[in-house]
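Presented below, as structure tokens, is a lone chain in the form predicted on its own.
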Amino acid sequence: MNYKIIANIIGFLIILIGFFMLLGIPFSVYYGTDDIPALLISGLSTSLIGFIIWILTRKSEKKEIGKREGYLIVTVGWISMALFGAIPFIVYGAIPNYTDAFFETMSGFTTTGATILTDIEVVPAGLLFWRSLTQWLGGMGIIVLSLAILPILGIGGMQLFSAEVPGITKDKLHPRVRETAKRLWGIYVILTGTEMILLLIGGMNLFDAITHSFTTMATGGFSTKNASTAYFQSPFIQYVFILFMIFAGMNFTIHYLAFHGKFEFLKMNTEFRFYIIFIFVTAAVIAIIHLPHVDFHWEESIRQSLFHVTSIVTTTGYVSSDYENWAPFSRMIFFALLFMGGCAGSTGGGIKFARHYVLIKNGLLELKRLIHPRAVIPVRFNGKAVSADIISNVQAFFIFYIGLTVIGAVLLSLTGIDFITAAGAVATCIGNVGPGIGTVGPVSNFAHLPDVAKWILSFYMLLGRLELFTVLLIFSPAFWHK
């Protein structure tokens, strides 16, 4: 294990985190808030620590990054980002408890959107910008950003790319992983900017437009308002959110091909069709179910259903009304949606539609194989046969995902939390969604949970964002053997 190159890259990541903290200062100046010293102290001290680590480890005998180094860099790097990213909240005093500050920051970087803040609107603008920025950085991935701007990561960079980018396969938009990283971040920036302009047209101020564009495209869900996006009652703004949540939950390869005029790829993409049909059919079903139970006009009923289905399926976690008060069957559907996730290669969390499709298709074909045991009936995805290795990986992922969710719910129950809340909290954190059910529902938060529960849920957020195996490998004895 090349610990020097691991420490060197993590040092660089910490430098970046410190630099990004300083970007909230212009908003502090504009709004006249008193968080400038906290951002300055936090940003400069964090960058200094990162620089010291980087400078002390810059001369490594071996520059290559192997698989084990890649997994360790990504896991330790993300933990380091949350550890240091919490500092501004502590220094200013907005979140004086370090457990709460770490939980909030891990929720940000992993784009979960679960919060412990009971009054978001009293937090100064600079810190709110940093809070939203953590989600935007975590959405596409800080490692992917580093790959795009740091030449040294091109050596073995594919190991880092594979460990951080979600999905059952890693789509490369260019033979060189650094160029792929640049293209992914380029698309991400363009879509974020486009949404920001549309929100400005819809009547949002610049600060809210920027921060909500960050958290929409990251499928993060942090808002600058206590009422989340329910604060903005404009149907136009809500439809903009719906559209860009759908965009964020799509495989970014589709965006890349669409930007180049290759729309025929949409017809061939099995996951995309499954994703779009599922969202609209589920939204229609919920609208029909809950319409007699609420005072919504039919258009608002459809809009609210589509908004919340899209929000949960893409793991964004925005809230425009309290779906806990809808029909009981609707709430059951929303709980099930916590296990869906966006598309592979998107900024969404969860199990992902590609895995669901492969599992369902393989299960149905297994019935045919039982009837015709000698027949070769492959699972096809995007018109191609899926290899046995990928099917095995998907099945293992699903077993681990459900098993860890059950274990997490039991652990949280042992801390005194009721089982419905425990199950909802674990499901929403491992799925990187945000709002759950029970006392962590859409109009509640996680502030009342015991500290030990917050540390457990922080670990589950990291597990979900890095797709289980990247983190679980670190705990495997085989990982440390030569």
Given for the second form:
There are 2 protein chains.
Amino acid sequence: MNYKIIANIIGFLIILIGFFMLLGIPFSVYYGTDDIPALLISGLSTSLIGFIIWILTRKSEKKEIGKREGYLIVTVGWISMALFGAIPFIVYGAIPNYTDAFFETMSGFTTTGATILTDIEVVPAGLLFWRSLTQWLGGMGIIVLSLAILPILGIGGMQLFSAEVPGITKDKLHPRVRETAKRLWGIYVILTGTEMILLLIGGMNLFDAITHSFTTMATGGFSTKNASTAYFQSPFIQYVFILFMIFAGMNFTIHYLAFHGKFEFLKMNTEFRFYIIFIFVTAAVIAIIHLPHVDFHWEESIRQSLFHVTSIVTTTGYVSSDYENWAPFSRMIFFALLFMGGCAGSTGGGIKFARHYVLIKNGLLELKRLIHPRAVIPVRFNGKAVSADIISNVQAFFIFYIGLTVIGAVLLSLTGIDFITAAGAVATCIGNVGPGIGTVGPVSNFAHLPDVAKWILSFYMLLGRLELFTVLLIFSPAFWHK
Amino acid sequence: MNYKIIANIIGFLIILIGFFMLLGIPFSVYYGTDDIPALLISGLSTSLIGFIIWILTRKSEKKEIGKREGYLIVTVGWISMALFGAIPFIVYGAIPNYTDAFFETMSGFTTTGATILTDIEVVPAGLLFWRSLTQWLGGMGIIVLSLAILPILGIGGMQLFSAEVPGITKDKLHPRVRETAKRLWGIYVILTGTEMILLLIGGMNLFDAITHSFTTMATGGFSTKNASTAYFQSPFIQYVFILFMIFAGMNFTIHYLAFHGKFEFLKMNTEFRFYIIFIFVTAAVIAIIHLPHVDFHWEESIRQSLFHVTSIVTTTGYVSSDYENWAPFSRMIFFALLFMGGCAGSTGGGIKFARHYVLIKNGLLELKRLIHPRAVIPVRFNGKAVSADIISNVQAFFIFYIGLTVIGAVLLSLTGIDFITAAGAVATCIGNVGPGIGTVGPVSNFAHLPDVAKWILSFYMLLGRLELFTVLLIFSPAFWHK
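Starting from the form predicted on its own shown above, please give the structure in the form predicted in complex with a further copy of the same chain.
Every chain and every other molecule in the complex is listed next, the one we just looked at coming first.
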């Protein structure tokens, strides 16, 4: 293991994190909030620590980054971002407890959106900007991770879903990753900017428009308001959110191709079709069956259903109404939706539509195989047969996902958390959604959970965000034996 | 499809079912209960209907039973048993509603043990005997199904777990099945008789000893007492139950080999080791962590933990104390245990230890495969490498199991059932356990659920009992196309 190069890259990452902390200062100045010293101290000291690590590890004999180094950089990188990113909250005192600050920051960088803040609106502007920015940066990281790095590492069938990305091959990591990152980030920035302009047109102020477009495109879900997006009751703004949540939950290669006028890809993309149909059909069904239970107008009923189905399914986690109380069955339906996840190659977390598609299709074909045991019946995805290795990998992913969710729920129960809250909290954290059910439901937060539960859930956010295997590998003995 | 031979076999089965209904009459006579006419009418008319079906379909041109006929016979057979087996409850009036009677009988023949009876002790002896007998007969059916029929049909990796059964090959169904059935049933009868004698020694009367040994060996869980097995507070009787639940949850080939003095098989049997270790470790952990929450003596704490872990894990479902209230976390732990299941080739239902073992092992090896992508790293079971086909089949089984459980929980929610009860009811029915959590918990029953929920749950009992695929196949278009 080439620890020096790992530490060098992590050091560079920490320098950047420190720098980004300073970006909220203009808003602190504009709103006259008192968080400027805290942001300056946190940002500069973080960058300094990063710089020391970077300078000490600069002279590495080998410049080669192998697979195993890749896994470690990703996992340690995300943990470092959360460890250092929590500093401004502590220094200012907005979150006095480090466990809480770490939870909040991990929730940011993993684009989960679960929060321990009981009063968001007392947090000063610069800090709130930093809080939203953690999600936007996390989203940037995830796009490159899922479309450029994980496919090379062979994680969870990601090689399948990213085969269409220009410039991705099973080659050396370095030069291609940089090229892909630039292309995808360009799109990410353009989409964020477009949403921001639309939110401004909808009547939001600049600060809210920027922070919310950050957390939409990251499928993060942090809001600057205590009532989350329910604060903005304008239907126009809610439709903008719905549209951009759907964009954020799409494979970014689709955006890339669309920007280059190649719309034919939409037609043949299996996952995209499944994703769009699922969202609209589920929203329609919920709108119809909950209508007798709520006092919504029919347009509002459709909008609220679509908003929350999109919000949960894309793993954004925005809340515009207490969906748990829409009808007796809402809780179960929204719990089940926590397990969907956006598309592969999006900023969304969770199991993801591509995997669900492969699993459902393979399950149905398994029935066919029982009747025709000698026939070779492959699963087709985007018009191509999926290899048995990838199917097996996707199956193993799903089984790990469910198994780890059950283990997590049992562990949370042991800390004294009730059944529904434990199940909801683990499912929403491993799925990087944000709100759960029970006492961590859409109108509550995670503040009241015991500290040990917050550490467990922080770990689950990381697990889910890094597609399980990246983190699990590091715990496997085989990883450490050469 | 050779419908004639299918109907002929089903007809014969119905004749038998009618005959078995009469077996409780001696107890009706002894206890002087008034259910003799009901049993006579039900039994004779059932047999008559069976006889008519049998005689009308006797002359089939082809005697061949293919795979597809096999699937249909199994599924239609189990449904017919429940349809006709419900008649005595209706005729006597012990269960006035056919939905309830069907649910109770399906719960019997699938050895689930979920009940809609709110007062079991008012049901007359002959009917209670029939109720217990449905489970014992269901258990008989399941042993032959899982060890002789499903392996030939290639269901859910069962071919793997039964490879050690004498006389099983991938050959024609007919002669071998009969031979295997005889051998396994002999053991089933001997074990049931032994338990009965021990229960008599423990102080039970003959009626209770017979009915409870029936429902233990079937991992069924029906009791003749309102308080379930909590009625028998003798530690000796409880230890007898624990021992025979463990026996019932074991692969019956192990019993077969043990009866022939071949104990070396115990040492190399992967599933058996996993099963025994899991039960004792889990019981020990629960005993330790629940001790501060309950007013049990330490021996009673261990006994109660062992009793309930064994009861749930083997999918028996006997209850000797309200484990849901032992501690805040009990509900989650016992919910998770609903997903274990006994060993393959036992009378237990659920996912089963062999499958859990293969899934866990394969998951861990998947991590190893990511690091060494070119290495071929097989899963070993009973000392042999498991083929990729079987692993894929087991994975598909698990994914179907979880997916169907989620769908079932959503459907139950739509009928207005609360989250915890819906999750518990589906999990306990597809796992053929019996008691769930929430309002279908260990000290409650299923009577208060809406009718549609009872039909859904009856279907789930059948699904679980027939290892999912047997039933699902019939819904697949490929099954009906030649």
